[in-house]
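The chain that follows stands alone, in the form predicted alone, written as structure tokens.
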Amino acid sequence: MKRLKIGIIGLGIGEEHISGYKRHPACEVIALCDLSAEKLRSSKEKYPHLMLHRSADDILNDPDIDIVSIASYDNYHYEQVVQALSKNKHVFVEKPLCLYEKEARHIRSILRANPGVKLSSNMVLRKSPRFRYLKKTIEKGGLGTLFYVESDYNYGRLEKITEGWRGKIGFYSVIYGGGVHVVDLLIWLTGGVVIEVSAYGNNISSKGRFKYNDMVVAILKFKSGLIGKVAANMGCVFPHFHTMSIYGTKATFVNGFHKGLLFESRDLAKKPREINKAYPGVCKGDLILSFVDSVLGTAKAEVTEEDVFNTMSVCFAIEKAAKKGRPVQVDYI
């Protein structure tokens, strides 16, 4: 069988990729980016038998290359992408796919005439061992019938926003950039259809420092009635950590940082029942094996294309309610 030839595009989070795609019997990874020189420099002594570019063109018109995996700045995303597709290339793209709504269904629209070509979106927490265990239960029924759902993003780490890249492109989301982990969950987890929702932003925690929000929070109202909640907290005195609470007729799934708790009663004297699977237990390459595996036309895709395009489509609405302050539909791309 012929190999997959893998270029990773971002040596950031795109370095953890590497040990993804060499999980995989089928791939090789022939090619890295990055626009800094000293991560080159790094990566010369890391990888020697790699090729290592400074311009992300070098790996997107090597007609070599199979597979690119996006992990450069949010917006670049939508420019790499269309260019990976133009050429046939799969594409593995970290969060967000892109930072606006035309660009989506550009995108899409791509997708749609060259079905062939597949594109998958890194939401790794799908790979969680306690979320996994959680939606099993959710399945086979052991909360009952949900009716409210709800998750923060707390990113705990204002320096990486008041000081980093993040405040100096021309246009950055908190809900794009870390609050679709947040929205896809609970979606993955209820599977459940969101379509309107609500939303509101302030940036008071990052004191002018950011001038975008800093923290963004947003009602979803789903097609079965059920009501959920995601905030995006950037600037938050907390640790890096995803707040959950699942509300079902049966019972309450809460997420701890030690472990999770099932309360299966409303009587207090009654403990609840410790969820010791790991949190967040995932690496950051975790969904590239099902995805080189749809690739390969073997099996389904973990967060297949359809997921990707769903989740941003909320993530949209969610931004576009809190800059008109009022409820918005959800148009699905």
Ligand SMILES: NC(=O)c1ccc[n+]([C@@H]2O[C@H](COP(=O)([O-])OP(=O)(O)OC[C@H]3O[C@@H](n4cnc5c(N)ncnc54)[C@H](O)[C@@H]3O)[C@@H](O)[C@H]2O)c1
Contents of the next structure:
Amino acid sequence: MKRLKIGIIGLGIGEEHISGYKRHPACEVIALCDLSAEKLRSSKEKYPHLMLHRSADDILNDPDIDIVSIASYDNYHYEQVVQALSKNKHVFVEKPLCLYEKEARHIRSILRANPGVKLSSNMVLRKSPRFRYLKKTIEKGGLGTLFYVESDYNYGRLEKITEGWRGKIGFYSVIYGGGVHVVDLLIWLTGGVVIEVSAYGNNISSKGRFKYNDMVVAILKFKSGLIGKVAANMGCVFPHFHTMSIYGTKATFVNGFHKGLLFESRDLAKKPREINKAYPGVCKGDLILSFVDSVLGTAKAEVTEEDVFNTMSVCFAIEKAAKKGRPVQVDYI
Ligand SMILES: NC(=O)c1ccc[n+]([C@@H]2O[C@H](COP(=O)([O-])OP(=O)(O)OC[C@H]3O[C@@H](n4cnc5c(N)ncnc54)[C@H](O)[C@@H]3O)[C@@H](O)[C@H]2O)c1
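With the form predicted alone in hand, show me what the form predicted together with this ligand looks like.
Now the complete complex, all chains and molecules, led by this one.
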């Protein structure tokens, strides 16, 4: 069997993609790339058999490479995705797919013109055993009809936006960079379609050390009447955590650090059911297996191209609503 050859751009989280591909028998990682000479030096010791490049072009133009994993800084994603797709390479891109709606529309048009090429993005919280259990419980009717769902992305690492690359690139959105995970989770868990959003943001926490909002909160109006709330809270004094409360007519799920709780009664004396499934309990390369299966045509990706554009469409609407200070209809890409 001809193995698919993989090139990975960016060796922060991108290093965790290596193990994702290694777990798939049809894949062979052949090349890595990083801008940093220091990263390349340490990678030479760790991966002596792999080609190491400083320029992403060496991966994007390599005719032997079938799949490109993009884990560069957010501002490079668009041009690298476009370059890879134009060379008929499949793409697994870190979130966010890109930074502007017009870029997403352009990427979608390339994919529509070339349906054989696959794209997915790393919405890895879908692999969390606790959230998977919750999804199954919702699907079986265990929570009844959902009427209100909320999830906050509490980053707990303010210095990453005030000191690191996130604060230095031309534009950074905490919704695209973090909130995207909880937007995706709520859409995936509920199976709902968001039609309108309202949003507000501020940057009080970073006190002038970050140019953009470090906190954005949004209300999501779903087609079914369900209401959602998400926040990307990069400035919080709180450990990295995804708060979540899912309210249904029969039960309420609340996420906790060590366990989830399922409240099936309004009576305080009745103990909630404990959900001890691991959280987050994921490796960052966990979605790669199903993505590769989708490339091989043997299974559907757990995060499809449609999912990526739907989630990004809602995120673009949130960013627009926060900027305009009024509700915005979601314009699906
Ligand atoms: N899915 C997730 O849960 C998750 C978690 C963290 C980061 N991310 C995403 O991964 C991407 C990278 O973030 P990170 O936390 O790994 O950052 P990082 O700073 O830890 O590592 C990024 C690495 O990529 C290299 N790089 C950046 N741009 C490059 C380019 N154009 N060509 C070659 N190398 C390049 C840098 O030199 C650096 O070594 C971001 O888009 C981020 O949003 C996703």
